[in-house]
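One chain comes next, on its own, written as structure tokens: the form predicted alone.
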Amino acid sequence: MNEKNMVTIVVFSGDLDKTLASFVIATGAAASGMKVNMFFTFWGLKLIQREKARPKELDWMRRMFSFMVKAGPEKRPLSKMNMFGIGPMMMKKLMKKSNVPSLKEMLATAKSLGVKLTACSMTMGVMGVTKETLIPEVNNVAGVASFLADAKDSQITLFI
């Protein structure tokens, strides 16, 4: 392919401010007509599994991750100064009142952008997410050698 006016995302932190931080990088480059491919792996990876969907056939151990790490974008703390929850309330308000769109908002138009969301297959595996309960804005479910062809071909890639 060769593009070369594409953009590689890893998604590799759950927390509030990476992943804002990432789809806001996303959106902006596809709004400025680059492809842009988003790769979620482990703690990301739970950004897009749907909140309170759990697959039933779950071990002991992955049924402890699901209970520790929230899914979905609402429940995100912060890599600094979380407090308990208090951080993220305190961004989110201030977001909302410098009319920064939530992460939320952010998903919805980085998918009507046309950016490729794409969940790590082993990180599912080793976590216990199934397509199910991932979110319908992901439209892939690859493994390394996707992220790679992507990245091989990128003009920028990011690990966040």
Second form
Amino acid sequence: MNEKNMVTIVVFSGDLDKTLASFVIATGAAASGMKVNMFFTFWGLKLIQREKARPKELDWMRRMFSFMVKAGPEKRPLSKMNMFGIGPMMMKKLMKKSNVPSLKEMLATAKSLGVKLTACSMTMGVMGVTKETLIPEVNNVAGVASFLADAKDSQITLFI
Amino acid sequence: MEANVTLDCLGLYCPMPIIKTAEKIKELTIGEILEVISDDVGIVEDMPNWCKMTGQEFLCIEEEGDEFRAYVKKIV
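Okay, that one was the form predicted alone. Can I see the form predicted in complex with the partner chain too?
Every component of the complex follows; first up is the chain already shown.
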């Protein structure tokens, strides 16, 4: 694989629609022979957190965030028309009807195509997320220097 | 056009046709031709661009009603 052919994506949003765009670009790039890095930060981190993982030693504020913002690829809200979860339900139904892969399937495809998944250590600290509560597909935990090092060598850098 | 291998992508939207193409082309030997059948209109622009990025040779696209048949020759 040509190292000069690299895409780096900051997955900031945890919304279903926006993360779907992130994964379409990531898998498409990987299938076109590019090396792809995805940095999951802030709300995006929720996507690579295990659904059932709920560490006990969180303070009340972190517990509130962890309760209000659900983890995992199947629990993502829509950036528009969320309607307390009815929007995503309908959107997922439409996606299935149109044969568009779900986020969970996209994640598996990205992984099998060799996309590197990095979790942001700062967000993990703020939200009280431990490495053990992340999905096993995550390659590493890192900070801004690692993102910049990858972004510097990339021809395409996106913030979604 | 005659192809060595046919890949059926009917009913699949972007990015699946190119992801499946990328997987399938690995099974071909140099010089062989892959036929990709798709009903996603995006394939018309996407297949030549995918070939440009991956270094494979784009041969042509044939349109038959709602279906497209894209032909790619494996050269790398």
